[in-house]
Structures are given as structure tokens and as C-alpha cells.
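A single chain, nothing else alongside it, follows as C-alpha cells in the form predicted on its own.
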Amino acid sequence: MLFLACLIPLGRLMWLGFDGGLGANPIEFITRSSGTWTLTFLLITLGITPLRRLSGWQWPLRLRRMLGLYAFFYACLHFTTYLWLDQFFDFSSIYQDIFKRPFITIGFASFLLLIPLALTSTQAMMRRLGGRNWQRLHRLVYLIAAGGVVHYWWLVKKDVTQPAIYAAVLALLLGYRLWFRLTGGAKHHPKS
């Protein structure tokens, strides 16, 4: 059921899409819609583990790593709006607008470091890498979230209501566990 539901925005855009509902601005709007999606499922990702640890709840833990694939399926539906309808595979200009332009390089920035999380998302992958190590790469979905939402908050030239609340969802998140770090709670509950 959840796979299911994860492709509703990618069925809305393309009923969008065939029903002429993409407005003035086809491209932007496929490129912001899919972008919203890609942070949208970074921190529902990054809300299961509060969300068990509240909860205690272990199910959650098995939807993790779909949410997150449905993540990387977004940020590569996002990329490829750009690099294909955008920029017509004009790697000059992309290469310019990489390095000119702030909000690109820190969205590109954020895409290359989800790469290799989806790459090793698998339990082989898991395994070959060792729990640990494992662990400490997978961490970087921090800092990827973070760019995602500053990628967002630079794009946004006038209205910033909609990246502000990202910002605050990613910093409830992150803050939680700091807080969780730092009074100990580690000791009384399982790791995830």
C-alpha cells in the first residue's frame, strides 16, 4: 500500500500533464513539484526513528529504506527535469550554472551525496559494508536533508514560507536527536 501511495504525486504530475494542469510554466512546475517530494520524503525518512523511539513502535523501521528510495526517485525525477527539459543536456551551461549560481550548487551539491546512500541501501550492500561503517555513511542523509532545504530556501526569491517550514520540520528532527544524544536516551533504547 505505501509503494502505491508514494507514486501518487508521480500519477498527479502526469495526470496534471495530460489534462493540461501544469500551468504557464510546465518545467518549473514539474521541477518544483518534484523537488518538494524529494524533501518530503527525506524527512518523512528521517521522522521514523523519532517516531520509534516515541512510539515504540518497531514497524516503522521496515518502511525506512523505501521512503528513502522514494526519496532518491524523486531528487532523480527533479535532476532530470533540469538536465533534460530545462537545460536540453547543455552540459556547458549546466557546468555554469553548477558553480554560478549558489542554490544549483548546493541542490547538485545534496543529489551526488544521496547517490551512494541509494547505492548501498541494500541489505547486501549492508553486510559488504559492515554495520558501522554502514551506519556512519548513511548518516549523510543529515546533511543531504540540510542542503535540500537551503537548495529550496535560495530558489525562493520572495515568499520563503514553505522553505521556513522545512527548516523547521529538518531542525524538530535533528534537534530531537541531539537532545536524545545528549541526555543519554541512547542507553534505554535500541539503536537505529
The other form holds:
Amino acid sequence: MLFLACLIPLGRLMWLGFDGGLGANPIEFITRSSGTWTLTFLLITLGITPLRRLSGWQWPLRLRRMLGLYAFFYACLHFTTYLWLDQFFDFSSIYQDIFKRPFITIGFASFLLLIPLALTSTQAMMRRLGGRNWQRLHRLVYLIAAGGVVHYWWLVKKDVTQPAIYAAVLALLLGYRLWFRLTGGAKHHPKS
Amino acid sequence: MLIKRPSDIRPSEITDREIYRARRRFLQGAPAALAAAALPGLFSTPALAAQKLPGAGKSPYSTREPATPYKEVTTYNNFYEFGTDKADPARAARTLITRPWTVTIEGEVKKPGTHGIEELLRLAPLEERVYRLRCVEGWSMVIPWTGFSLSEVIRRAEPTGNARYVEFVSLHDPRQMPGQRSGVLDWPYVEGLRLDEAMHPLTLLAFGLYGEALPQQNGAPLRLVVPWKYGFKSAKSIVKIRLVEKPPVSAWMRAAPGEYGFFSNVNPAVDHPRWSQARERRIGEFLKRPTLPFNGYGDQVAQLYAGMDLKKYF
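Just the form predicted on its own so far, so send over the form predicted in complex with the partner chain.
Time for the whole complex; same chain goes first.
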């Protein structure tokens, strides 16, 4: 069910595409949409742990891998849109973008960092790395999410309302973890 | 058997198509006009937006490139007075009242004054000018504007010897322009040109596009169009034209001085600090095309900047 629900943003883009509903600049629309959905999925993934701790539910944990992979899926869509539709594989221009434009540098770096996380998301890889190493590696997601929000922030011309909303949610999610760690967490263990 | 033919309708009795249409427009607009009269500041008459402008002559300044379709031109707009999303103005600009409208010309002129929009429309013969428009964000369009050279207005105001720059002030009224309730820019929107740029024949005072009065989201009832500069230099919904001695500080210069300079000539060699200006996406095209110096108007305007370091004066 959830697996299909996560495909709704993609379905919507395809529907609008066939329907001519992507507006005057469809490539910009697809780039923006896939980008904000990447961020949204990253934030939902980061919301699992706080949700589990606050509610005591265990089941959200089982969804985390899939949600994380969807974040990677939309990031791939975002990157492909840039590479193919926006730049049309003009590698000299892409090269310049990545090294001269901080917002693209940080977006690209965040995307690269997502790759090892996606590759090590299987049970087998988890076992091979060992729980501790795996967890250490996957803490990169904090950095990636922050990089994604900065990428968005630096891209807008003037009105930072949208990136500010993502930044606030991310601050809340990371702030909760910090608070949990500082206060020892144990006291707040759920009743289960 | 004799079949009686009904008498023909004489051609003179047939209602002229234009009159018929005008009547339809009047009827369609009437409820809105009543509402607008009853609730000033809340509604404008949609009928005005579709008002046809009297036949405009062709202009040698027009490009022969195919024009961007009307729909794209009127639904993809940067007009922060109505929101920062490019789809916002088409939805939100209905609240802009464009009649009556006056423009004040003041400052370093011998003949200052306030002129009604109808008076301005009759000031000089209207021309159709098909211009390229390049947005600082990296996209472009081709738009058939209707208007006449701004110089027609400035010349009649007789600038004094002190006049070196022209400042354009757009309407400031948060009741009509909901975007002004946010502090995204310092309102009102202000733009400026050097006097010689303002007097250049290419610099257009536009009242319409596609042969109709400007839709509200495109800067009704009158706006500037400076085709060799990035789009934001072309101030919309102008209420004041002021001739001054010192270079005006534009709204975008105030907002981000490192990113938007006074001149803002289209220049593929000078990147925006955060993105490249080397290429652009023409709306409706898939592949990006190279951006031309002065947006392709170099032959006409490059001499205005002879000897200037355009990297410094961006």
C-alpha cells in the first residue's frame, strides 16, 4: 500500500506530462518537484525514529528502508532530469556547474553520499558491515538532509519560505535526537 | 404553388461583428463593473483585460522569430507583487485595478505633470514590437508588445540639463497587490535606466501584448520593456517616472547588491553569482540555446557602453 502511495508524486508528474499540465517550463517543474519530493522523503525517513520513541510503536521502523530508498529514487530522478533534460549531457557545462556553483556542488555531494547508503540497504550488506559500522555509515543521512536543504536555500532567488519550512522540520527532527541524547533518553523510554 | 421567400436582411441591418463583441464584453463585464464600483479595491473588471488596442503599426525593431504562445506569456510571470511563484500572478493579479490610472512625471523636467492612461495611449502612434525577453533566471520568450518608444514621453516632459538617470516606480498598494504584504522586496518596486538608455528607440513603453491591453499579470496598464536587459529591469504597472541626477537604487540592487547590478545587460560572459548565464531555455524548446550579448540587440545598443568594463558594471 505504502509502496504504491510513494509512487503518487511520480504518477502525478507523468499524468501532468501527458495532460500538458506542467506549465510553461516543464523541465523546471519536473526538476523542482523531484527535488522537493527527495527532501520530503528524507525528512519522513528521519521522522521514523522520533515517531517510534514518542509513540512506542515498532512498526514504523519496518518502513524506514523503503522510505529511504524512495528518497534515493526521487534523488535519481532529480539528478537525471538535470543531466538529461536540463543540460542534455553537456558535460563541460555540468562540470562548471558542479565546481563553480555552490548550490550545485552541495546538491551533487549530497547525492553522491546517498549512493553508499542505498547500496548498503540490503540485509546482506547490513550483515557484512556489522551493525555498528552500518549504523555509523548511515548517520551520513543527517549530513545529506542538511546538504539538501542548503542546496534548496541557495537556489531560490529571494523568497526562502519553502526552504525555510524544510529547514525548520529538519531542525526539529535533529533537535529531538540531540535532546534525547542529552537527557539520557532512558527516562523517556516508551511504556512498551 | 407560390412559396413566399422571406425578405432578405439588408446588410446594413446586420450587427457589425465588432459591435456585437463589444456588447458581449460589456454585458459580461457589467456585473464585475458593478461589484468593482461597490467594493473598490477588491475587484477589477475582467473585460478590460481583453480590451483590443487600436491597430498598431509594424516596427523594424521586431524580430521574425516565432512568438511564444499567449498562454505561456500570460501564465509564467515573475511579478512578485502577486507572489513569488511564476504561476501566482495569473491567479492573483485580478485584484489590480487598471482604470483609472495615472502616471506622474517629475524631477529634473521642465514640464512635470500627471497624465491619465487614456491620454498617454494617445501620445504617439502605437506600434507592434516583437522582442526577445531574457529572464535573469535563464529562460526566455518572444513577445509581441504594443506600445511606443519611452522617449516619446520623456521628450515631451523636457528634461533639464541635470537629468542623467530615469527612475521608474511601480504601484504600491498591498490591497491590490497581495504580494506586497510580504517583505520579500522593499516596496514599491523601483527600477532605473541611464537617460541615454531610456531615450534609446528600442526602449518601449508597452500598453499591450498580442494586440490586447496588457493582462494584469504582465504589468498592466503600462510597463517598460528594455529588451537588451534582464527582464526584471522592465518595471511593471508604473505610476511614476522621475528624472534624476544620481543613479537610482533599484529594488533588486537593494535586495541583493552582489547579484543584481544597475545595468543588468544580458551578458553570457558574466554569470550570476549562483548560476550560469551562458545559455537559456526558450520557453517551448527542449534544448537550451546560447545567450547572446545584449540579448541579440548589440548592433543597436553596444555603443551605449563603449569603453565600459561590463564585468564591473554588470
